[in-house]
Structure formats: C-alpha cells, structure tokens
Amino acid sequence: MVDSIDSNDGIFRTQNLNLYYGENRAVKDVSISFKKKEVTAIIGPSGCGKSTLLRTLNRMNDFIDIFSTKGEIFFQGEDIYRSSQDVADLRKRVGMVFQRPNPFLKSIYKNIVWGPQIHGTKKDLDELVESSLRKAGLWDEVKDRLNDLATNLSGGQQQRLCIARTIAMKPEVILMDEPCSALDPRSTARIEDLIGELRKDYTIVIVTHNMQQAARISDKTAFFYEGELVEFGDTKSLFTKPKEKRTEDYITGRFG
C-alpha cells in the first residue's frame, strides 16, 4: 500500500480510512489527497472500491443501510463525518455527476434551477441557466429550447446538462463516476474537453474504467486494487514507470 499523502493544498484527504458494506471492507486503510483544482483519476478493476470511495467523498453512501466507515475523511480540514456536518451542505459544495445521465422529468430550465431554489438562491434564474450551461458547452445547443423536456436530449446532451446542473449549485469539488461508459466516441470526447474547460475552476475526481481516459485527462491517477491504494502519483509518471508491479501487470493489460 502507498505511504500516506500530506498535503497542505488538499482540498480532499484521507487518512487510514476502510468502508465497509456490513462485514465486507470494501476500502481498506486509504490516505490519499486530492488538490484543488486538479483532475484526479482512479483506475482499477471492477469492485476494486473506486466508486464506493467516491461516493464516501459527499456521503451518498449514506443511503446505503450496511454501510459503515472507519478512518477519517477531511474536506477543506474539517472530518465531514463530525456530527455537526450539514450533509445538505456538503453535498451543495460537492457535486456528483453519475454513470448514467439522470435529468429530471422537467424542462431543461428547471433542471438547471431546481437545485438552486431548493437552497433558496438569490440570484437571477435567467443568468445562472445561461451561465452554467455555458461552462458545461451546451448553451448554444439548447438556448432556444429551454422548455422542452430534457429527457428530449440526445444521451451525451443529458450528460452535459447533468454537469451544468452540478455547476449551478457552485460546487467546490465535481465528482464523476464513469461519466462516459454510456456515451459514444464523439460524445465522450466532448466530455474529456468540457473536463479539462472545468479545471480551472473546480476540483474534479473522476472514476473510470477507461485508462486512456485517464491518461489523457488527469494530473493525479491513483490505481486500486482489492480496496487497497496500491499507487497514487502523476498520472504521466504512472503511466510510463509506475513504481509498483500490480500498477505496471494492470496497465499493460496483464489483468483486471
């Protein structure tokens, strides 16, 4: 297992942290650090724990009734599992972009202000549509089409609607979990490109089974296997001479 990651600028870190789904640990003693504004890829086989510890970043896994945690998660220092943590508010500032496009049963408009009104916004609703869907590159795709029904969208459409929801409840963090495994080629490379638009402005975490996805649009990749981080680095260096054996066997295709 890699050595623990210190880092001043993380906006994201673990320390020792194991997830469990009832007796199964899914996650076993991770310390890892994710900085800001940077695109982090984790890579593993199937059922190594990548989206389950994800989804531990914004407590989706809550939902879960046999899920437990042991070890520490801290967002911008502060142990999200404290018992004074608004979890509403955590999830505001940590977005999730799921595996398949998920709109609601609304117009594209109320997809984009749905959120934002739940929490009480006080900005213009005209501006914060056409704003969000600008960073996600689908304003002008769909700025004389606000109300129709987003459903109507083509899947890689949805996707990018799904993002520009995210984006307008001024997320901090964008966690994405496999955000193309259900779109087609072109699609998927307007999803690495609106990706690499974003970090400028947003820390993104990104689960994909992809690793040339990866590889192309990281800094950071952290390679799981069995629960375990086996190596957390550059995604280039990794990439090209990884440290750790199980990294190379995987990424040459020797398994997983």
Given for the second form:
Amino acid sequence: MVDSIDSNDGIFRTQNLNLYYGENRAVKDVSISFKKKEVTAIIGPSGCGKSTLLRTLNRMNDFIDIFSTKGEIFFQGEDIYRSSQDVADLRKRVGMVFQRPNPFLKSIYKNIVWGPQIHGTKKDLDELVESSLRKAGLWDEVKDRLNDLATNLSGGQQQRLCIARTIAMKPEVILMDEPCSALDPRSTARIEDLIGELRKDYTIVIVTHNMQQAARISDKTAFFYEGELVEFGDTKSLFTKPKEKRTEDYITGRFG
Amino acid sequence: MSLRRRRLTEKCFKIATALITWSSIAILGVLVFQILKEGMQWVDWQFITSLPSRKAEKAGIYTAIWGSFYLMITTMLFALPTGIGAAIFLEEYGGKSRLSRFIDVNVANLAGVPSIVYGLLGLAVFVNLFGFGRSVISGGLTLGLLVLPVIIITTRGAIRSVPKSIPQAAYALGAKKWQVIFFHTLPYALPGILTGVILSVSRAIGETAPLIIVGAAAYVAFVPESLLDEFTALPIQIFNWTSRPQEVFHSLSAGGIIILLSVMLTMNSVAIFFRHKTQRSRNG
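Having looked at the form predicted alone, could you now put up the form predicted together with the partner chain?
To see the whole picture, the full complex is given below, headed by that same chain.
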C-alpha cells in the first residue's frame, strides 16, 4: 500500500511506470513522487529494480540496447521520454553519483570545471571549484594540490570529489546509486554527513542496500521488492511502524 | 598424480618456456653482434653526411636517412588521423550493423595482405592514377595504407579498454557523445594508440618491396625538398648495396642497417616516451 501523495507536488513523478530489459519486467507499475529538498531513500534486496528506476530518472539506461519503458516519468511537470527532450540538458539538471567513485583521469580542478565548461560556463571557475569542494567537505584536504591527478586521492576523497563535480553543475536533483558501497565505514560516515548538509539545497534520491543508512539520512523511504513498490512513506514511520508484512520482514532482517 | 610429479611437470614447463625465450633472444643477440662487428667500421660522420657513391669508402647514406624520415612523416600524417578516425567510427558509432561487421572483417584481413600487394596498389593509384609519380608522397601514402590496419586494430583495442565508468561519468554531466570521446575516451586510450604508432613505424620504416614497386630510386643525389620529389630510403639503399658483387659493399650495408635501426629506435623512443608519461600519470 502506498501513501497517497499530492501528485503535483513532486519534482519527479512517475505514473504506472514499467521498465523492461527485453522481455523481463524489472520495475512493475510504479507510481511514486519525489519531493523538492527532501532525501528519498530507495531500499530493497538486490535485483528489486531500485537502481534501474534511479538510472531511468536521468536516462542513463539509454545506453542499454534492450532497455525500454512503459508509463510516464515527469520531471518538473514534463515527460522526460518525450521525443523533444534534450537528454544532455536533463542530465545537466539531474546529476548522478555512481556506486564506485569515477573521477576523470585529470586534475582535481579539471574534474570540477569540465562539466560546467562544456555547458559554456567561462567565468569564476576558481570560485566554482572552491565552493563546490567546500560543499563536498573536501576543500581543506585538497586546496594545496588542485592540479594533482584526481585518481591519486583515496576512495572516500574520490567519491566526495564526484559529489563536488555533480554540485558544480548546480543541479536540481542529485541521484546517488549506492554511493558508499565501495567505501570503508569512516568514509561512509563522512558521505552521510555530507548528504545531511546537501539536503538543505538539493533534492536527493539515494539507492542503498544499507537499511541503517536509509534510516539515518532520509526523509522518505521507498521499499521495493521484485520490481514492485511495496511501501513508501516517512522514513521514521516506515522503519518503526511498517504497514506491510513484507516491509516488516525485510527491515527486521528476515530476508534480503 | 603425486605431488612430486606435479612439481616436476611444473618445473619442466617453466624450463621449456625459459629456454624458448632465451634462445630467441640469443639469436637476436648474435644477429645484432654480427651486424655491429661488420658495420661499425663504416659508421662515422662522413657516412651519415655523404651522398651515395660508386666507391665504398666515399659512399654515405645521407639522402636515404632523410628519405626515410620524410617517408615516415608522410606515412604517419596520413595513417594516424585516418586510422584513429576509422577506429572511433567502428568502435563508437558503427554499432552492430552489417556494414561495420563487413569493415571489421576486412580490416583484419588487410592486416595480413603481403606488402608487395600494397606496392602494386600504390603504383596503380598514387603513382599513375593520381599522377604523383615516383615521389615521396606516393611512397608515404603506400606505406600509410600498409600500416592503416595495424593502427585501426590497436586503436580499437585501446578504446575498448577504457573503463565504462569514465564515459558514464561524463554523460551524467550532460556531455554530448563527441565531447565524451574527444575529452575522455581518446586521452585515456592514448598509451594504447601510441603502441600502435610504435608498431607501425617499426613496420613501415623497414619495408622495401612496396617502395621498390612505387619506384624509389637507389641513387638520389639530393634530399627531397617537396613531396613530389624523387626519393630513396634506408632499406632501399641497404638492398642496393647487398645486391652488388663487391664484398666491401656488403659490409657497407651492415653500416646502413645500424643506421636504420638507430633511426627506428629514435622515432619509437619519442612514442615510448609519451606512452610512458601518459601511463605513469594514470597509475599515479
């Protein structure tokens, strides 16, 4: 059962969305809405379709030949799969942080400015680098070596750099696909703190297989199971008073 | 099989591979030694700066060095952009269409075509059809065609080895495909592409047969000043000397081989330098 949500309130909204890999339906009839300046966590066991859904929101699934959609996804009221959609523009407005840190094989500085540069930003690059790195909590660690290769940073630093790179685009939404799964507990804690900071300015949708993490950092949580949206609501109530038996079984560790 | 026997098999295999390795290195060593022994007496400043001559003690290799140098420049100017462009198309835009598979198979086949066939093609197309005559540009373009498959195949391999996460990151920032390829895929693939350059320079600089067919002259008394000038090349000069009856010219050709090897190593070391530099920056 799904909480009733004012359908016009969300920055992202899906309507009876079905996602397919060839014949295989990975996401089934999902209607969900992500609100502005909220952190929404998507949880569920492996293969439940949570990453597939996330990668549909900025159309990163376009690179998979056999992928197809049925139903609608609205971003700021507009269907992102309509033929006149500028995909590059969508991705500029909807940033993404990946499972494994993937900095470019370039300097820290270039990693930040490359995105804005290809979209025509020319002035105040220094300031943009500083403010983005500050927001990502990385400035103090790297300010003296901005011209060093980004790939020389530690894994946790690389992931924060990737977040800074996304912030530098001034996106409206940040999608995070299990951003801590390749990191040690300390780096994970730092990223979680960072998400806490970012929620003030950004809409964040985060996929995680770590339930404690979802409980710690999110306002809303969606629980997916076998491609279905089982339950969606305030994080606190979902974790303390789940309405569905399957949700309860999952969060108490009975399966998954 | 008992433990002892398995260890023995392991040891035998190791020794066998080591033997094969060392024997091929030994053969190479003997060859190089033989050439150095015979040719070093000739290699001096006079040899490098003199024109070819009928008298062995006066003969030099000046025009051949410059001929080979200009040939390689022409070859690379033609083959690098063409080959890299073709590789990008096949790898990034070709998809799985029938056309790209057809090109694919044929590129692989072309890599195995004997070089003399390229010579005949060069003679028909560049020398006669395009009217370039027996010139540097005819030779360079012919050698360019010859190494094109090598460059395409190595560049494709290099592009394919770029981790998917890099273009993904760029696309997620709203980059267009050409921006991803130009700013990320190609720079990342550069060391692999340079390997292709090294292989093809090494191959092209030693080729003799196609140059004979497109009409490299054995005796050229001047350094080519334009692309349409006549030329000679190091392997042509060496071949010419070895085919003379006088004993002394045979050892002179050993001197030529030393020069050929040095020119090749010099040109390759530039590519190796860049490859090393880009690879080091990647590994941190």
